[in-house]
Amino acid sequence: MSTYVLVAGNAGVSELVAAAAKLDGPVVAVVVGADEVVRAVAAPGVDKIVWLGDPGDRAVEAFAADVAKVVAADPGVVFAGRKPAERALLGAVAAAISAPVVTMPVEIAAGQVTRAIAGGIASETRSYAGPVAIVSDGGAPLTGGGSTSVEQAAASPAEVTVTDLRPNEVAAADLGTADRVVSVGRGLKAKEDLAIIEALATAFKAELGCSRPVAEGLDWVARDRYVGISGQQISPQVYLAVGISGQLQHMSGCRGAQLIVSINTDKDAPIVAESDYILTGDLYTLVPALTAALG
């Protein structure tokens, strides 16, 4: 039985190959992407690649049908990224399938699926014997170095293309794959002080990030960058949070970091209890100060 793991137009998949790796069987990978894809994920961990062609101007999503055809002929584990079209591709493998789908994984292994649940503070382990569909964080790009044999199949996508390509203004924000992270919550007085924060999170070679309020409530920063259960949810080595009080919705999407640090007024706070280490005191002095010490 195959491990599958879907790309779907880039090859941002290390940690879904990592995790694939760690099952039973030959990892699959399944690509719809251009010729350079796949050389990409010509990686150690991929055994081998099934490569359904370069979508050109139609959607990835129009190759759907096919990416689940080919997994339905010896149906095991699917792994997926969270972004859509990814997401778009697993739903129609799941289906085809009968496979059940899992969200948030924390821990992988043959036969049983361990994820999180109530926001992150429990968890659940369910056992499986069949096929299982599993959405995860995608990791960085693969960037090839393997002899991975490619197959290149038939493929019959829908007719559904690409007319109108709208970049943002503002690049979208990727905090999954950051090493470090200073987010900040509402205990910033206004928006013109976030210039402070930038300066520490430049100074610590960090993404900026925040809490929830931050991004939809206030508009200060964009709303890509906010953290939480119903935001990005991320494991940086190093989370900075600044201001941010610590409520369960946040929580929940940053407490696999390796480590956190947390400044704040408030010695109670719901964040000191998740922290490792806690700045107490008023992130008007604080910031500048560290930020002054690692620069």
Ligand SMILES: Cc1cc2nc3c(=O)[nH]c(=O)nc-3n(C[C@H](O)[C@H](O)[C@H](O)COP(=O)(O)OP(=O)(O)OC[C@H]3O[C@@H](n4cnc5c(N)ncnc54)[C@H](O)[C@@H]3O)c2cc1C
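Positions refer to the first chain, counted from 1. Just so you know, these numbers come straight off a predicted model, no measurement behind them. The term rigid core refers to the most C-alpha atoms you can superpose between the two forms while keeping them within 1.5 Å. First, how it differs from the form predicted in complex with the ligand.
Relative to the superposed rigid core, E15 undergoes a CA displacement smaller than 2 Å between the two forms. In the core-superposed comparison between the two forms, D35 has its Cα shifted by less than 2 Å. Here G25 does not count as shifted, since its C-alpha moves by less than 2 Å between the two forms after the core is aligned.
With the form predicted alone done, generate the form predicted in complex with the ligand in the same format.
No partners, no molecules, just the chain.
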């Protein structure tokens, strides 16, 4: 029985491949994507690629039935990332093979998944007799270099064509693809002071993020910018957390970052233990100094 990783137009599936490799059976990547995505996914840990083709102007979701057919021929555990197209493909697969969908996994073993519940303050372990569909962090893009065999499979995509693509006029946050995120928490004393955080984000060429209370409650930052278990789940190269305590519910949204830097007055704040670099001190002094240094 194979274990599947669904690839919906981008190769950001390293975490999924690592999780799949721990289970029994070969790891098969079912790819809807351009040539370069196939080349990137042909990486160590991926035993076989089933390539359904380049969607071109079509939406990746148009291949949902084709992806489901590949997995249904030999049903096994299926992994997909959290992006909308990835979840759409996973949903089609789960329906086709009657597999339960599991979100927020923290540990995955054969026939058993432990997942976070109640906002991450508890976990539950479930056992499964058959295949299961798992939604999790995709991780960094794969970069090829494996001896993976590629099988081109026939596809009959639905007639779903992308006819227009444009940024939202109310600049929507794209934290998910940002390499750098500067996030602010309740250490900030007033909404006007956001200006110093925004200046740091600009100097650092980073997207602005925040903790939940800053977006929901204080309403200083748009709600699509808060990071955490009930907000954005991100894996940037650098996550700079300013005046954020680092509660479990926040950290579960940014633990995938390659580097975490925190600025906090409290050297014992929970985020300190999870940071690669720690600047202990007042953000009102440290942030302008850092901005000036970067500038």
